[in-house]
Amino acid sequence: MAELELINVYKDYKLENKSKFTALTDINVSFEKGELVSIVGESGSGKSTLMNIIGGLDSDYTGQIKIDGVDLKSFKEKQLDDYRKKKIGFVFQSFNLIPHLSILDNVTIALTLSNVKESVKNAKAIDILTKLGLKDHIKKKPTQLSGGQKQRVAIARALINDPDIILADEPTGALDNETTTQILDILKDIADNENKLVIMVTHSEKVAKISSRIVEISDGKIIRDEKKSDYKKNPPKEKLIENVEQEESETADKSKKKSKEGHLSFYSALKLSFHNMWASKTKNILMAVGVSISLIALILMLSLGSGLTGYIDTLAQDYSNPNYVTISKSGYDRDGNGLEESANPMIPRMFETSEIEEIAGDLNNYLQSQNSDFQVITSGEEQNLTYGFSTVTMGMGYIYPYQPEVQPPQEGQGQEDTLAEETQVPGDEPSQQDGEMILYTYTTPPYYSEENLIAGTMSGMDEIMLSSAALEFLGLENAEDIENGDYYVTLSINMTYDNMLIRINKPVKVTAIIDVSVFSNMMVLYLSYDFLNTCVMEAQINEGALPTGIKPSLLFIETDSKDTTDLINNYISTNRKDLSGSVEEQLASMFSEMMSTFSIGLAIISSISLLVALIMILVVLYMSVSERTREIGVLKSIGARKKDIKLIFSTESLLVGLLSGLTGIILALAIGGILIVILTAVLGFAPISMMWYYFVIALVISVVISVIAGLYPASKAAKLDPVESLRHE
């Protein structure tokens, strides 16, 4: 049975103008093992058109051609990448080297597609190399060979699998007369002393001089076919090829890890793709810095976005407790109406009693309807809700010095206590005097306590507690002034109450300096409900009303847990359009809400950053299909599957994505650190807070983003035809 038979063999071309140009016609002809067969022929007469069918780099044809007995055309298409990769080698005239891999990776590149274990399939490539005088060069890359020794590396890559059929395609075209006589003596060794087929396409006298059967072809007809009676073969020499058996790996087989023969594995793809990735580092280092930009800003926005969050939330820490829920009345009525009181700050807006009963009543049926255990009691000696109040006023302060007062001693008093007594009393003349001044003015909430303090201690009757703000306006500054009760202010205040203008005009000493609340920066007061509660009624009196008394602005309730004021909350903000929670948890409020929009965004800017990199990754991957084409020729002629193909220009961008996460997470920890440093000495803090797993988010997007910008230049490159990738220039 003949090695090689063509029965019938017919192959047209189709072209722009619908026509078709008939390339072979009738092809008959059959090969035996051991021949070496010249196909002659004018340029256009066919026999490149020949040899890619043979090699099954063309399947559009017609007729038979039979491999040891069986037709190609029943070949599915991993039996068709299996026969280029066992049953054939080949031999270009251009050689078709991989630049960017050695002499030794360009010889085992077959192997590696096979997934060979390391070691043999470079003890096989050595052996051959070896044996073609190649041995000291087996490092070196392509460009730093001379012809004959590239020829000799396509001749071992031909080889390095022991096909049955080596078609060789012009091979001694770019060669001077010495070299063509050394790789034409290689080419006979090989089909005499390796009982291989060899097929050379040549228009080389030299070379069909030396063969042992011509075939000439003619406007793709065979019109020649003789075998050379006096072809005199090559004495016996030592064999190029030798087996080298593959030893399994003992912790392979425990594991049960080892891959299947035939396919490229992953880590020889990574392994593929860096190779390629080193060669055009410059190119990919540009790209990798460019695509960085995008998760540089990714990484600064989250962490800018969480650091402002986070300062927020301390300050909300600072005025608030989450076992405290704060209600006040939102300026609406229940069905979200503007309410004309609403728009005077000056006018608190104050609870009836009934309507505390009422509100009770609903979140308790609320807390009941949500499985709480917890139930708002508003008087006895289990009560949760307390009452405060909060408005703005106007007000013009004097400080005054208190100053010692020596006393008479008492009458009974013994000789030994004759000496007089000093305490401290109110100065003649204010150390300070200040025009009129806007106050927020606070009863002081009822989880307050000196850790709020800045200096000082809480106030109780007659004693207030002021911001710096409002101390510097008062002349003021020294904080332990305050600390040593030196000062007291006589305070005189204008308040709006229950249409009513009250006045408050009095001696109180300031106890203390506090600035937690969002209004540190502001004129703050702070007093105790019930110094309030009994200021208004000693204003009332004095304006000839009853005095009833403040009424609240504020509720505060103790809960048993956060869950549960996260209950009360939600019921609020949700449900009674007419309350909402303090003045400084609104603007906490406000603040989330600011943030979460600045944060939308942030994201949306991320996205276009994102896309726009996206796109850069997939126009290079792109090109990098376009510059390697001949390459993909190259791989698909020694057998490489569609899918080896994706698999390398897969992990290739999986490389990309990795090298532009990582020169991101590098970029944006010195930018990061940079902005903290300054923004630290500027504004006295840094509000960006650099989370480790902001930087994991950006390397899975960096990676994800580039695999799939990959995904369109690996499938482009998988259908590549191999016949024009190896025509390409």
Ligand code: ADP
Contents of the next structure:
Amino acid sequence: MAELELINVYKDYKLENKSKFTALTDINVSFEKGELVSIVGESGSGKSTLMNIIGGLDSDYTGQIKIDGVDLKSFKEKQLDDYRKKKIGFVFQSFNLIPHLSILDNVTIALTLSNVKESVKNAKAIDILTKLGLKDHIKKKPTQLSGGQKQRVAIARALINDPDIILADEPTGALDNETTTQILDILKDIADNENKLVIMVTHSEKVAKISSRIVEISDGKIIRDEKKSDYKKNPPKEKLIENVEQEESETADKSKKKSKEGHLSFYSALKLSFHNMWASKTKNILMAVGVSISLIALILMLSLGSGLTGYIDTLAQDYSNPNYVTISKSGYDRDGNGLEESANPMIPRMFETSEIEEIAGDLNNYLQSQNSDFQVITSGEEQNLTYGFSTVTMGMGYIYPYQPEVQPPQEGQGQEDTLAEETQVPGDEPSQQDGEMILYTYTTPPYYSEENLIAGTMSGMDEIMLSSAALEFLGLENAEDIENGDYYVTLSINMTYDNMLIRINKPVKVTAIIDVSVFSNMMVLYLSYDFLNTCVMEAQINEGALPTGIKPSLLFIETDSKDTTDLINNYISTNRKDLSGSVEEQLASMFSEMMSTFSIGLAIISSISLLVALIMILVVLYMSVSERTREIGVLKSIGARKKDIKLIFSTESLLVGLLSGLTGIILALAIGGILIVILTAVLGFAPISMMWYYFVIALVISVVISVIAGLYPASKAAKLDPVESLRHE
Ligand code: ADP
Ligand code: MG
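Could I have the structure of this protein in the form predicted in complex with ligand ADP, to go alongside the form predicted on its own above?
To see the whole picture, the full complex is given below, headed by that same chain.
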């Protein structure tokens, strides 16, 4: 039985216009082991076509190709892969080594595809490479070798699985005379000493002369088949692949072992992908940085979101008292429509006495309906509703540093004096920048205590408390002056009130630095409601009006329990759209509203940027597939299954995902850290809370989008036609 037999083989190439081109016509030929066959013929006569069909790369033919008597057509896909892997060794004119792999890895690749142990496959490869004179080059990359050396590597790769047939398509076509002789000698040895069938395509009759048989093809037909009677075998030499056979013959049940042989392992695929990615590091790093931008944005936005929410939440908790309900006017009517007079934020929204009574009555009715024992009481001994004043700016409020050594504080002095006189320092005309500032004015809530102070004591009449920012602005460096009680400023407030200009202008003592948390960077002034009321009454008297005092813009209800507080707060938020809670509460609710809008924005931005990242990865992997078309062809010619190719490209996308994810995490940590430092320096706090799981989320997302992006390129790679891939320039 012939080793290889072709019976009535025809091959048609289908052309675009549905016509066909017959490349092989009625090929009938058979070959034996130990033959060194030269296929000769003009360019385009069909030699490569014949080789591809014999090599199992092209199954689109008619007729029979019998290997040891078995028709190739009867092979299933897996058997055909095995056939290419173990039965056939391909050698190409253009060497077709995989550029990003070392010489050793290029030779072992066929064994890698069978998941042969690292030590075993390396020993085999080194042995063959040594016999082919390449011992010193195993760590080099293909580009570092000469043409002859490359072709020897290709021969070593073809021999590694100890195939029975070596197919060499113009193996010396790209080589000079001297190296041609070397390569031919090796091929001749393979036929003579290894007893393999070597079929070699050549243009040169000179090359053909050394072979044992010449088959000439013309226009797809065999026109000559000449066995050389004068063929002289090479003298016996050490076998190139001796150890392989020894090892295998040691195994008693050889066939069983072969059928159990593994496939490309995930680890090997990872290694191959890593080598390839390493070969184009710059491209991959740039892509990873590109993809990581969307991950950085995601991590930072999540961190900022939770940082802000957490910050505001603790603030609302710290600065509102569970036993107090704080009520202010919301600027809407009871149906939730905006009120005209609320449009101007400079005008405080104050409560009339009748309104206060109405609110108390409404709340009491509600509390009664809820079987609560608590009652809001607006006057008398038991009064639990008290007044406060708070607004963004109360008219125009200013304070100036007071100069006690020039004008020591005297009761009531400020009222008569003008601002200029007040701040006059001999020889030093004060400018506005010397200390004038707009204030955010609040009356001290009834539940504020020394705990809310950074330094000093609670203020009373003719006394105020300032935020640390306000004090810093006035040039105060340390808190000692406050605690010593000798720091004075001039308080100056001009506001329109009851159609009258109320002017407050008096020296006051600063008794405390008050902790104003979220407003710590703002110029905030706290004073007692009674003091403010007295100031307003004095101003009214000065203007010749009735001293009615100030109307409250805040109502505080001291409740008996947190439950009652919650009950009232819930009622107000659902039934009294005209009312709202404390500044901190309002801020918190405003913030949670902002945060939910922010979250939607975040989700949209992230999705878009992740989609962009996905497309970017897809493009890069797709390009990688096109760039590596030939490599895919080579892998297929040495028996890589579709699955193996898919695995190689999928692991590459996995690596891309990991690389991008890790880049994103590192950069996000770095940028987040810098932001925290900057924000802490500028704002005094950094609303960034980076949770460890944000990084996990980013990494998972990165891997998932990369793997998804890799699906299409990987399946495209797997589906590439091996013959066309090998032709790919
Ligand atoms: P050789 O290797 O002898 O130079 P080939 O086997 O490569 O020739 O090609 C044989 C003939 O088949 C040539 O005329 C070539 O143009 C044609 N041919 C090869 N591949 C294709 C293809 N994919 N589609 C159409 N025609 C092809
Ligand atoms: Mg050819």
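In this text, the rigid core denotes the largest set of C-alpha atoms whose superposition between the two forms falls within 1.5 Å. Numbering follows the first chain given and starts at 1. It should be emphasised that the depicted structure is a prediction, and the values quoted were computed from it without experimental measurement.
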{"item": "Large Cα move at Ile568 between the two forms, threshold 2 Å, rigid core", "value": "yes"}
{"item": "Residue shift check between the two forms, rigid core fit, Leu602 Cα at least 2 Å", "value": "no"}
